[in-house]
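Okay, so here's just one chain, in structure tokens, the form predicted on its own.
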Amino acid sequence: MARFYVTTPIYYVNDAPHIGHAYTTVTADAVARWHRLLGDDVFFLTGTDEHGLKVARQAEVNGLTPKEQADSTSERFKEAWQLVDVAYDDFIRTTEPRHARAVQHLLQRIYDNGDIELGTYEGPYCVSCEAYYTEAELVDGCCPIHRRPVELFKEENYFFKLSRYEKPLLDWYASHPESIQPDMRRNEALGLVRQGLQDISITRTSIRWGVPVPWDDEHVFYVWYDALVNYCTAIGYGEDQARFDAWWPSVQHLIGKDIVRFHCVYWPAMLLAAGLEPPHRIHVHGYLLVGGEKMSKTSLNQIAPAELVNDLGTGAFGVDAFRHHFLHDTPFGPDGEFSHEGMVNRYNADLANNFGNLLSRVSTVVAKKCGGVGPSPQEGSPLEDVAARAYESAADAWRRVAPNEALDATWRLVRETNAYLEANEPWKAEPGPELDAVMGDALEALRIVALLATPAMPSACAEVWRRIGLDGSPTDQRLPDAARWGGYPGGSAVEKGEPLFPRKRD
């Protein structure tokens, strides 16, 4: 059995979850669901990043201790992921004792190997990024990502000797050309290394809200070098070597482009310094923009998932439509632009007019002309090749973490099946073998669509499965066998229910 270990970034607890967080997390969830359908042994990790100056300052603003701030906001992330049907296997918090032990174990190994040394750092620092910048990297004296003024910090720190890892990193990229996707992000990481790497500060003395440094109790680890280790903590690093060894080779990180430097340069170098392999795959996506801008507290453009799922005055989309929109409308890689109008258009085009309409047409004709009992599909149906191509394209796209392409392939089968019905007009036909063949084909196409779309819309696809008279749910099936033509058994009661996706007005 193949293993598939997928992670999201862990999210800072200085602020509430928004649809940018949800985009990454729902993508990871959908990819994990696809691999479960394949029968893989899947482990899906998400969680919250709870240390650092940013969290400590936000807690002070809110009149809370840092731990109270972390407890409250971490729970909000769990509630958000429950709302949008995210089925993670582990939710890690960096304030957990297991994580502190893993961080100390990994960084102690690097220290013992001679790659961490004491020094003094002075330079520009962005609290929002929790990152140091060089003067050359600033834009008009501001952080290049948050466009906020930086602060000048000077303190005694321990430094990771990143400068020693230029060649090892370049060798790793060369021997693992697919390790960072898409290629433009791999090239970005290569560019950062080829510009020359400076040693990086990994501890603080000016703050106590962090994981203590085991060899010097005056220091705590700088938040990034605590946070990155979460991917190892969750699979037993430092405590269950066999479990770690089994899962680490299959790890695939999903991250946003703003943290490429940390995940694609610093993190692989740290792992090499600790005697570990860098991540198997790092998939990088762009920003989810609102009004052309990245979501942020300062821009006041953040949208909570509940605003779209549950509705605050414009007509609830529901969980499955929410998930489908972000997976189908926003390619994983470049920046994407969110608008309410775009969400309504995608909902009506894909769900109301195509998928929902297909289910309604089929169930109505079966009720009127087949006695409510679904016929079997025919061998050699014109839809058989269409369905086979849809599966092949969707499987390849899910493997590459390209959900929009996987759903494009799935919806081609939906559209072709609707066109097949238009060409044969079963609603005008008399009961008999020809009608049964057309309706059996359409039911089989619906069965396959329900399978292929399940990672994006688990609840809606389970309902389609039930309405066409099948036992269990799509998640009980195993691909690729379950997607082969001819699986609809015939003789099952088909239910004509309320519209699955009623049309919406903008």
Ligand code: MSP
The other form holds:
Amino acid sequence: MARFYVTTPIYYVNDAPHIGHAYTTVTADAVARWHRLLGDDVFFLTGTDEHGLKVARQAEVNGLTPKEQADSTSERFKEAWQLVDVAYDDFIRTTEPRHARAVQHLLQRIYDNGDIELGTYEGPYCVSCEAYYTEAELVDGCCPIHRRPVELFKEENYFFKLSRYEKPLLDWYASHPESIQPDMRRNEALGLVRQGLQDISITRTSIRWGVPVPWDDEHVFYVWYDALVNYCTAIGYGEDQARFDAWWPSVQHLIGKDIVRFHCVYWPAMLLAAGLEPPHRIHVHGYLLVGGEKMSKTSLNQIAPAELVNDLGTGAFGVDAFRHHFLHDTPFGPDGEFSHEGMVNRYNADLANNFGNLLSRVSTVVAKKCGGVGPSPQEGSPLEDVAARAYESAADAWRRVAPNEALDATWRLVRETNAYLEANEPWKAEPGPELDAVMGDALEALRIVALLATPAMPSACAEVWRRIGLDGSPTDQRLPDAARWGGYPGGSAVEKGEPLFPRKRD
Ligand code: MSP
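Given the form predicted on its own, corresponding form predicted in complex with the named molecule:
Below, the chain from earlier opens the complete complex, with every other chain and molecule after it.
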């Protein structure tokens, strides 16, 4: 059985969950659901990043201890993921004892291998990034990402000898050309290494809110070097070797473009230094922009998932339409613009006018002209090839973590089925075998659409499944067999329910 281990970044607990976080997490969830449909052994990890100066300072602002701040915000992330139907297998918190043990184990190995040494660091530090910069990287004296003033830090630190890993990293990029997606991000990582790598400071003494360094209790690890290890902790690193060995080779990280340096340069180097394989795949996405700007606490332009899912004044879309919007509207890679108007347009086009309309046409005609019982599909139907192509393209796209392409392929089948109905006009036809054949085909196409769209819209697709009279739910099905033409049995009662996706006013 194939294994599929997928991760999201772990989110800082200084900030509440917003749709940028939801975008990555829902994508990981949908991809995990696709692999479950394939029958793969799936492990989907998300969680929260709870150490570091940024969290400690936010806690102070809120009059909380860092632990209290972490407890309440990580709970908010869990609630948000529950709201948007994210079915993770594990939610890791970096303040858990299992995580401290894994971090200490991994970094101790690097230390024992001689790749961590004591030194003094002095340089500009951005608290928002939790990272040091060189003078050359600053833009007008500010952090190149946050455009905010940096702070000058000087301290005695342990350094990871990253400079020794230029060649091993270049060799790894060369021998694993697909490991960083898309190519543009691979080139970015290559560029960073080719510019030359400096050793990086990985501990600090000025803060206690972190994982203690096992060989020197004056120090704690910098938040980033504790955070990255979460991907190993969750699969038993240092505690259950067999479990770790089973999952690690299949790991696929989903990350935003701002954390490429950490995931595509520092992390593979740390893994190599600890005698472990670098990640199988790193998929990098762009930002979700609102009014052309990245959502951020300082710009006050953050949108919480609940604002779009529930009715909080902006109009409720519900969970499935929420998930579908971000998966279908925003290609995984470039930046994407979010607007309420764009969301209404896509909802009306894809869900109300296409998918929802197909379901309501089919159930109305079956109720009126087939006695409410769904006929079986024809062998050699004109839709058979269309469905086979939709499956092939969707499967390929989900495998590449390209949900928008997978849904484009699925929606080609929706549109072709609507066109097939328009060409045959069953609403005008007399009851009989010809009409039954057309309706059987449309029901079979709907069954396949419900299957292919399940990773994006688990509840709505289960509802379509039920309404067209199928037993169980799409999640019990196994691909590719279940997507083959001819699976709709015929003879089941089809329910003519309320519109699944009522049209929204602009
Ligand atoms: N804690 C680190 C990650 C450690 S992973 C070992 C971190 N946390 S974060 O909460 O600031 O960001 C987490 C992820 O959310 C990043 O991948 C970031 O790109 C993503 N996003 C934050 N705002 C975003 C948008 N507006 N749009 C899309 N993704 C965004 O970095």
